[in-house]
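Presented below, as structure tokens, is a lone chain in the form predicted alone.
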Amino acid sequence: MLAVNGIDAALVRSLTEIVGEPHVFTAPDQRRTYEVDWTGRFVGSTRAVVRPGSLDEVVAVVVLCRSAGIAIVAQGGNTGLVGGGVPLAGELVVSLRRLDRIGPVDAVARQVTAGAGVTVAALQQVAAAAGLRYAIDFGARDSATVGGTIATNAGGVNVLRYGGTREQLLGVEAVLGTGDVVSRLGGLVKDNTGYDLASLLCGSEGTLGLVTAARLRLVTMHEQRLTALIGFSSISDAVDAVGVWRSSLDCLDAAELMLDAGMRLVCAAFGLPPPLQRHWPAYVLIEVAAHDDPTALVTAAVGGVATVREVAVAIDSVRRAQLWRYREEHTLAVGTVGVPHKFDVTVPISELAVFVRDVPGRVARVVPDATTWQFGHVGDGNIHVNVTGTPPWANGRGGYIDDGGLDEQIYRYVSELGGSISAEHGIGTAKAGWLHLNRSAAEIAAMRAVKRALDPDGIMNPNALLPPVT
């Protein structure tokens, strides 16, 4: 039975023996930011926040926890959207921000082993330094961790061309809820010695163990990139022309949908002006990158596809970082309106301009004065919806968030199209009481198995991911 506010005095002194007093935080401003996500959605208490910063130190304190009584969430530059990093119930935050060392790239297995702490911006940083390049990206790159994106499985805009983080993932070192640790860092590309646990640990969010460290591929750096933003008169035609590019373009590295609200919201936040003569109803924006200078096969490639309205191309790193300025500005613009309710989901590619067009109706039904912003990966089906100007949230049980049925209207139609409710961002606690929607009795009560075998006491992030029992 977990403890309820066990977090005591007691506790503290052990947990300060453990990692030393400067690393815990008990103070309320010292807890403050480790207490509520990134949109200010989901917001919690703690009693304390612990930062080991060796293996050694965080098997310390999963034993001492465990013995305890006391439930743990992980936490790394807590970007997390679905209030899975967050202590919504009370749990001792363990920070895992300090294990950020990065080892020597090996340049001819192209891989490298970095802890959890480590932020992808830095990961990235080293890759390139190397002559390579780590695959996963997105905008939060500056403040996510190596351990987060693991937890979560997290995509990117990369996902296209190379997959997600369980593709990247070679091996992990983590500690389980019973405090033994796996270790299985030599990288390996072939090994198939029994079960893959990194690749069940990646996407556990935290239920499992904690990672501490991983074994990364690495990819080819290539020499030319060229990015383009391109206006469609319609959401179907700029889904159609992603998929004639992926035929056509082997060197597509991301392709990104954006609507004509979300871009004039970015231009009106940021300042910026529009970034093509006239606004479209739909905008892709693709990049491509290779060894030789891909503009003519680009050129032909948009070319070729009569509905394209307008373009505009660029290669120097400066003209290329402005336009992907229009994409990754998106989820800021849309936090300078209001707190969003966001819904990470994918559907099948041929269901998301039906998806996209339905939306906004399907969110008025439940809230109507509400309004929804959409952009995303258009190139694997994933979208971000975000709906502002809805009612105050109220904290259900396990930290599930009832927005007045809207969770209920999107999920379900996500469901009925054959979709997913999460494709990057994980379950949480947001979403946990609609896994079922996904996933069968039989494969929830699997989850649950293997959830006892690795943390029989049930202390690893007891309140996200799989549905409370009833």
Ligand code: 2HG
Given for the second form:
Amino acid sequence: MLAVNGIDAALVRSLTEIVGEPHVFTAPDQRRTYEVDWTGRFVGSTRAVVRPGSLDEVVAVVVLCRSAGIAIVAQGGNTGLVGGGVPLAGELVVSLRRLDRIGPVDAVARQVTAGAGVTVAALQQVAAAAGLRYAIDFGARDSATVGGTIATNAGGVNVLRYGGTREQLLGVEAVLGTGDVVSRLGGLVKDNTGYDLASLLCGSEGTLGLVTAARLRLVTMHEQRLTALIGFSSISDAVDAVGVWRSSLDCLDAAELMLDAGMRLVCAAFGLPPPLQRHWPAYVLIEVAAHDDPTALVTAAVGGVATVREVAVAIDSVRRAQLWRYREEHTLAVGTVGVPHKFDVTVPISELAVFVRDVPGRVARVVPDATTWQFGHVGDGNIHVNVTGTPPWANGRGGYIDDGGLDEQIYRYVSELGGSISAEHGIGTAKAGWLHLNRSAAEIAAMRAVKRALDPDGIMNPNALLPPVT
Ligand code: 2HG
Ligand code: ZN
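Given the form predicted alone above, I would also like to look at the protein as it appears in the form predicted in complex with this ligand.
Then the entire complex follows, led off by the chain already shown.
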């Protein structure tokens, strides 16, 4: 791992001149939450965290770091799950959370400009106040930021209807690794004038530059929402049913898979009653959103699938939130068991049920005592495999990086099935060594060339995304 760490007193003084003393953290207790991801799996250290409050300050920080040869890790809400936003090699942490301005909603164009530090929840609230909706949504909405979701091309629960973050992006303002600013916040929907830098920066995980603001698409706010939690006798019945509903329910916003073990864990961890009268091997949570009452449509669609065993339906927001809790609390519930090793993968829908069935056995081959938890966005083929009970192979700094072959076991299997080793969380440092399973040598060479052009001194998140050069 490349370590660039010349953060000394002179650099801290220069950073302080740029952003002001209150916004440079050097004391251990100030730095701590920036040095570790929230699962506790990725633990690094840094001598300083800098919190610029404007585009000019971000430019000055990047220019300073470039001239001093200091590596930068950008951080938003620190909700990332692949070790891409914490200073594992002593990098300077540049927190963009202070860039939290939201511009006026253009209700006619259905767009808004948001700073990188705006949380997804804050953006959703501003959109809702204007009668619109921001389409990206997931459990970490209160902490995750616009900048972080762009850096990782975050997905979430509504991808099957609206696409991921890249599909919401009309333009960005960013500071490249050169210190140059690129800015396209005009919001033109049709704009075929060369390379699409916003798309390129989206999913680049801070390796090319720092996104400081974005022009984002807003979508229709549907007045009528219905959530249903449905029990099935098998994983394949659940997956097949979602395939049917994807065709029969145009208004399908989300289709999430849960399994019996995860459901029991959530109930135990949060003291919740079981959601249905009986426990079932597999559950699907669907949400539909429409202008007209969708109850009749959903009743017909659900009733038309013979393998449905039990259903709970909610229309009012309180009861809908109660049903969603069973899905959204999975991440925290697994965290109560131990530090999880997370795999965020996609496999073709045709392989999904077999994958979910076989993964625990594959895990047991390399870590016999581990427990495997699976849940995810079944509507788009994205499964979250969480493994707990893995021995604590430490990285020497208190984190858990090595895994005794678990990565190899899962990622090779995903790749054999024609899937992706990163569906929506990104590559980070955790998966950089496995990128070749999904990307050809020519593609990786092209990515390296782009990186050299936009970040000539290699200061932008140097250990993330691209495989280490051997
Ligand atoms: C989710 O879908 C998030 O809940 C987190 O992507 C997934 O905890 C995870 O593995
Ligand atoms: Zn997810």
